[in-house]
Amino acid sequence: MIIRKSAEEIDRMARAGIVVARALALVGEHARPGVTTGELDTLAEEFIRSSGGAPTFKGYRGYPASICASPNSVVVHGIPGDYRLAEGDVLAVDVGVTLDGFVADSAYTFAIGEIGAAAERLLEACREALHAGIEQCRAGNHLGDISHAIQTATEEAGFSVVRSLVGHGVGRAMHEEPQIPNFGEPGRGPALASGMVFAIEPMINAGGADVVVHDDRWSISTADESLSAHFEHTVAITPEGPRILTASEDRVEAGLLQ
């Protein structure tokens, strides 16, 4: 069952979303060559807690950190630690915040220093795929319209969609129904209605779509070791259209929302 939220509940989720956006902006300011992913995790957790929130990921099914930090060929769920960022890396950072009983969730893939043209194209394609999916978050559309828009934008850009990982509903819990694949046929699946809130999150690869799970049972990488990108927003369907709950002025000013 897809849980619909009231306008008041969506506003509460947006307050959590502001903390998420500010945490991502802060991480982006410090994500540079020589910094470890563990240091970024500590920075994000301190900020989230000082803002009155709790890092949703920490302890979730045993996950040991506050953010996911996934460099280069790591698609998602990279555990922060001793990995030291280097010039030319790309780093996907996923942040979830629980505030006042509601969750907001967002991800951004950062360029570390100067990156190559192929990596730039991958990141731009993933951003475009995210916004193509968000544009379909309108009452009267179908879930498959979101999936199809993401797949089309990705494949037209020459990249592949990870098919074994999905977006999801979000609200009082981090993962609610429905699952939202990043590929599919338009006009299929449940009809969308105002009050639904989704985490839209394309995960796309420069190479093939296949992925592998690491021995830590969390980190997931491309099977062919190609670069991967991950962008995500928490989006509410409203009578006025899609409302991005994880955007803020801070993020815009930091150049993180395009």
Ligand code: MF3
Contents of the next structure:
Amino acid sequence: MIIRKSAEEIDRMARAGIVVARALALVGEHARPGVTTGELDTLAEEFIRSSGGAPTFKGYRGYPASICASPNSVVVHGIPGDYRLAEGDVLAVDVGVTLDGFVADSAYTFAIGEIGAAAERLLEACREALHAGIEQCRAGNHLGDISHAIQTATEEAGFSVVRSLVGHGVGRAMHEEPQIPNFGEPGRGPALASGMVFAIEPMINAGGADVVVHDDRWSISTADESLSAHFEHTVAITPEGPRILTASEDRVEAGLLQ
Ligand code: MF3
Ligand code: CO
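Target state, the form predicted together with the ligand; input state, the form predicted on its own:
Shown next: the complete complex, the earlier chain at its head.
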């Protein structure tokens, strides 16, 4: 069952979403060559707690940190630690915050210093795929419209969509129904309705779509070690159309796209 949220509940989720957006902007400001991913994790956790929220990921199925920090060929779920960022890296950062009983979830892939043209294109394609998916978050559409829009945008840009990882419904729990694949057929799947809230999260690779899980049992990398990108927003379907709950002024000011 897809749990629908009231307008008041969506406003509460938006407050969690602002904390997520600000935490991501803060991480982005500090994600520079020489900084470790563990330092970024500490920074994010302190900010989230000082905002009255809790880092949703910490302790989730034993996950040991507050954020996921996934450099270069790591697709998602990189555990922050001693990895020191270097000029030319790309770093996907995923943040979840629980505030007032609701979760918001968002990810952004940062360029560390100057990155190559191919990496720039990958990041841009992933952002565009996310927004193509968000655009389909409208009452009367079907789940497959979101999936198809993401897949089309990604493949037209010459990149591949990871098949084994999906977006998801989000609310009082981080993972609610439905699962939202980043590939699929338009018009298929459940009809979308106002009050549904989804974490839309394309994970796209410069090379092949296959991924492998590391020995730490969390980090997931591209099988061919090509670069990967991940962008995610928590989005509510409202009578006025899609409402992004994890965008904020701060994020725009920090030079990050909504
Ligand atoms: N955004 C990710 C997801 O939706 C974050 C989960 S990380 C975990 O699955 F550690 F909490 F599992
Ligand atoms: Co998510």
